[in-house]
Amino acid sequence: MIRHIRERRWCRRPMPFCKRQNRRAAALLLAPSLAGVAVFYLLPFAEVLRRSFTDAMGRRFVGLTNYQTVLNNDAFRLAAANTAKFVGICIPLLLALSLILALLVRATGPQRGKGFRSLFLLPMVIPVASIVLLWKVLFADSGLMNTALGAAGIPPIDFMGSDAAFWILIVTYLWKNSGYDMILWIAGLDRIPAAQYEAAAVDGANAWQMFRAITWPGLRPTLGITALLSLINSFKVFREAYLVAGAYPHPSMYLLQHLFNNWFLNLELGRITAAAILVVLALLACGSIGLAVRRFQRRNQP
């Protein structure tokens, strides 16, 4: 009874009150957080901010001289393009074959499903030394892939060392990680009701009209963070490109992050600071126009 008659009498305060306890309450939880987060995020960002205007010691202000120097490098430029190539292509192509993927093992039911969706998860779990040896193996002047175009009359290609490499890196990416974005649709799929289809069925829709109508839609959640995952696992296959074929591919394949690891071996503190603060500056664009046309649609949806 005295239980009942505090909790009525907690009821009866201010809701500004309320309010004040819930903030003081929700700040001590993220404290912790907060402080993590500017102790191991923001204070180095704001480090590598400061140092992109000093020199390679980080005492003298040189103003926007390593920007400038960033800007005319050849190696930048080439890499930067490079990058975002790679980038271009890779994530609408592991978008589109990854939910091609989860729309395949929903439809061969959960038995021949969960086989399916093992065979495409095998590749995260194989490690990048394995997948080095599995390039050279195919890719090599006399590997596998020119014994076989040996064998068709057609003359050997050096994979590693044309634009070819490109491609071969693009392959490896999708191959990669489509079984994890197809893991991230399959978990999207499951979030739309059954009942939706099962009265879209009954009104005569096909396949493809309750894709657009239904599933579609349903999946535009997914799709944000499925694309911004993928972006961060684009920079990982940098591993590979590098035990392939060492800090100097060929051009086609020499990536922001070969010129950075170049660039931190030879000290050149004041050109990656500056470097690293415009991919910054870039990737916080892309994500703005991102949302800007989202917002834009939103507003415009009937």
The other form holds:
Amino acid sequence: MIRHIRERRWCRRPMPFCKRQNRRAAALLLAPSLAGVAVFYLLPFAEVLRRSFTDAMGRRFVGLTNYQTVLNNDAFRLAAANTAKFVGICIPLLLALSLILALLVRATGPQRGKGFRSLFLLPMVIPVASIVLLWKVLFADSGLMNTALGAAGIPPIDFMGSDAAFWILIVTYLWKNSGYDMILWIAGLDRIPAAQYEAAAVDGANAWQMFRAITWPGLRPTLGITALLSLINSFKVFREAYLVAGAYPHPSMYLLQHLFNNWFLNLELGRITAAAILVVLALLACGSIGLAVRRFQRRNQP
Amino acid sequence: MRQLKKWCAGILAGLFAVTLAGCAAVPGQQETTGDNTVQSLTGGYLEEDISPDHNDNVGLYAVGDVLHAVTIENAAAPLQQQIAHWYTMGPDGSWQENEANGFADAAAQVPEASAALCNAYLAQDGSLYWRITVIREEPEKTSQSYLFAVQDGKARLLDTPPVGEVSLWMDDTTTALAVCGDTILVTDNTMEPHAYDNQGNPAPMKFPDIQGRLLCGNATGYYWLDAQSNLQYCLVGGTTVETVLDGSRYALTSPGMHVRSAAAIDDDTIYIQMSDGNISSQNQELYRYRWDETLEVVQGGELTVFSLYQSRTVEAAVDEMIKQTGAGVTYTYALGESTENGQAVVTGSREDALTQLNTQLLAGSGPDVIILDDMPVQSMIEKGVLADLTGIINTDGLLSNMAGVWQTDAGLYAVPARCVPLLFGGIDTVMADIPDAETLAQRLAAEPNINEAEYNWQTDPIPLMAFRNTEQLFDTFYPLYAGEIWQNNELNAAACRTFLEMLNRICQGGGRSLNIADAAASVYSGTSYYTPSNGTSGSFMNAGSNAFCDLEYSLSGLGSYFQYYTEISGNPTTATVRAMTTAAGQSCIQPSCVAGINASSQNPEGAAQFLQILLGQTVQEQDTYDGYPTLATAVQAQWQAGLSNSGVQSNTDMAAVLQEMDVVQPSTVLRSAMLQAMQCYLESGSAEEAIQTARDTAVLWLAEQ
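To complete the pair, please output the form predicted together with its partner chain; the form predicted alone was given just before.
Full complex below, order starting with the chain above.
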């Protein structure tokens, strides 16, 4: 058997010269970007990974102590749960809402659609400080919302000091990012050939059937990138939360970034790096599950 | 492509292994960069204190090679009670008095007035002149100046000043005058220099870009003081500037003192009169600066000091270190602090400042000396950020409870240079009936509400105490009970309830009418019973109460309290002050100005020297209004100085009182949680709701630990 394998190796056809040249050229052209990625992303990540196994100053190896401390820490568990809950609620809601907006904006036609697009994108460009001010005007104890509730005979709500704070965070996130995701969906919708819709219309398909059979399958590539960008943007909501409620907000809006910030003030770098690695592993696990589901679906497709 | 992926994975794995192996590097090895070597130079100005007996100087002049100093005794007294002295420095360096100063004769010719300012001028021909400016308050405030020329001990009133230097000196627009041979230099109200001949006629002359204050002149040139308190020299008519003295190394930059006048003789010997600006304090010093070729001048290295908040104690230590070693010490602080309505207001973000500092520390850089107030000291010690001070810093003579605050099995990592005790003092009869804080609270609860409009502070009985707002009341008592309330990072509900009920009883009695959300001053203006945040304890003198209970920031200021109590009791009294305690005997003293050395310091020797200066007698004795000294001898010195300034006696051994007090370090976050609980309780009246508020506010912080 081994002899056959050896013979097979000797018999393998050599790579064409032009193909090798192409690969070398590609490697050379990619090298500067890869170097930048390595210096600014990979090396720091490696350092974070190293520090998760050392003390705060990075001098002494401590094994898995940091991981044990983090996993047993109530604040980490709360922050992780809140973050997971926030992401789990926000991302699907945002994707659905922005898709609906995209479909509606497209339906209004090219001219009016442009105006609506600009309008929905405006929240994204509003500075964080302005949003914070808006929060305070709306949701303070004597703010606009409580004034309106009082006028309606409803007792005031402590928005920032109760579980309502979490939902305000979600509403803010949706309001700020739906315009951006809408643009991504619109770009995806524009890639679907109009001829498919015409053919479906000739066959007597209704709007829902067209959406299910043509639009949704056509948007699958866009779904991935939109979901990823939405996930990245979900971490930025910490800025508003921190500026409004400070380092120790109501527990319902206590996120991982709050914890990392506060731990850093106490020089708990070992814990921060261990927690960051755990978050990365969690994201990788979710991504792997998603990939596995996709492969399973592809295998089962007729 | 598969091969490329394998290569990338291999490189990453190798990088990871190498950086992990970096943990095996010997800890503490730091590459020293920058020049922190100490240099020794030969030749410099020798500073000598040559103050005469009566040193309230009103004129300092050099005529030829002889120094003359004209001083006034009892300067704050009415004119006719003031006594002038005209001193001349002899060849042997001793002061000789010239009795023929003519002041008494001049004063007798001036009409009586409520106040008078006197200045003397000694012309280059040796003639002495007096300018006496009398100030009258009635019917309206006016002033009038009289000029006298002294001859043979007699003063002759002059209608007009003689032309030349005297007329220029008498000119109201003249702020400074220097005689340089035949040239007279003058600066006006705009600090612009002008040159005149000895007849008082303008003379064209070039000047360098003078940014400072003209002081004096000699035959060839003139001296001025720049904004950095360096003494500069320039030849008459020239534009080249020479720095003669680096003010930071001499008394020119002593805290609280400024240059009043100066004189110079032709051998470049300079005389400078320093004053604190307070006529009644009589705190003036006359220094001589002579060039000494054999003098060894040490030029130290560079040192950086950092704190979150400005500290006058640290500034005093920086000043002293520069004087002693010539080191280039840079002190920076991150946040501004002020007081509004008795509450501390901070400008800037503590979190941002700490984040920046921690980034430097974790990267192995950062300041050499860190003032650790409002920082996570314990965490910094555990993480190895601070250097072990054992064997480096001598803590002998410090209050024993202060020296050991951050002493661990592994070593000593931080030392406080100041402390803030909660003290109780007042009229003896009042103090005898109040053994502890609970009793004080009961008495305060029984006090009439002086914040009601009906209370007449001029006729109604003087209150025991009064407070300005609830937060300050809270800050006074909270450190005393913090340890009982928060035990093992958990809230003790019973202790919390007791504390809140005690504060509520006080508020019901003395401050019920205060709107908790509005920290406006009470109708009884001048009421001040609160935790002062730096430099505000002096306003307690307007309080009008029978006792005080304060977190104290100034020992010498304490003496003024007892001066007040002496006055209101009507009898000379012995001042008594003791620690305020709970009924269980718990007292409270908070360490402050806590100093540590960065383990990654580029100049650890300089840092150690700085800490030693910070804990030394010179700095500790200075009353910087940011806490009491932690050096026992300095405590006694300040205490006695405060009593003597107020004319009060005391048998209290202040160092012993402080040494017996319990060290408390309340957490900022837990303090905020309890403050919210107190405010909730005062609003709602529900202790359970307040306790839950405290728990909810602190839950995240406690969970993070």
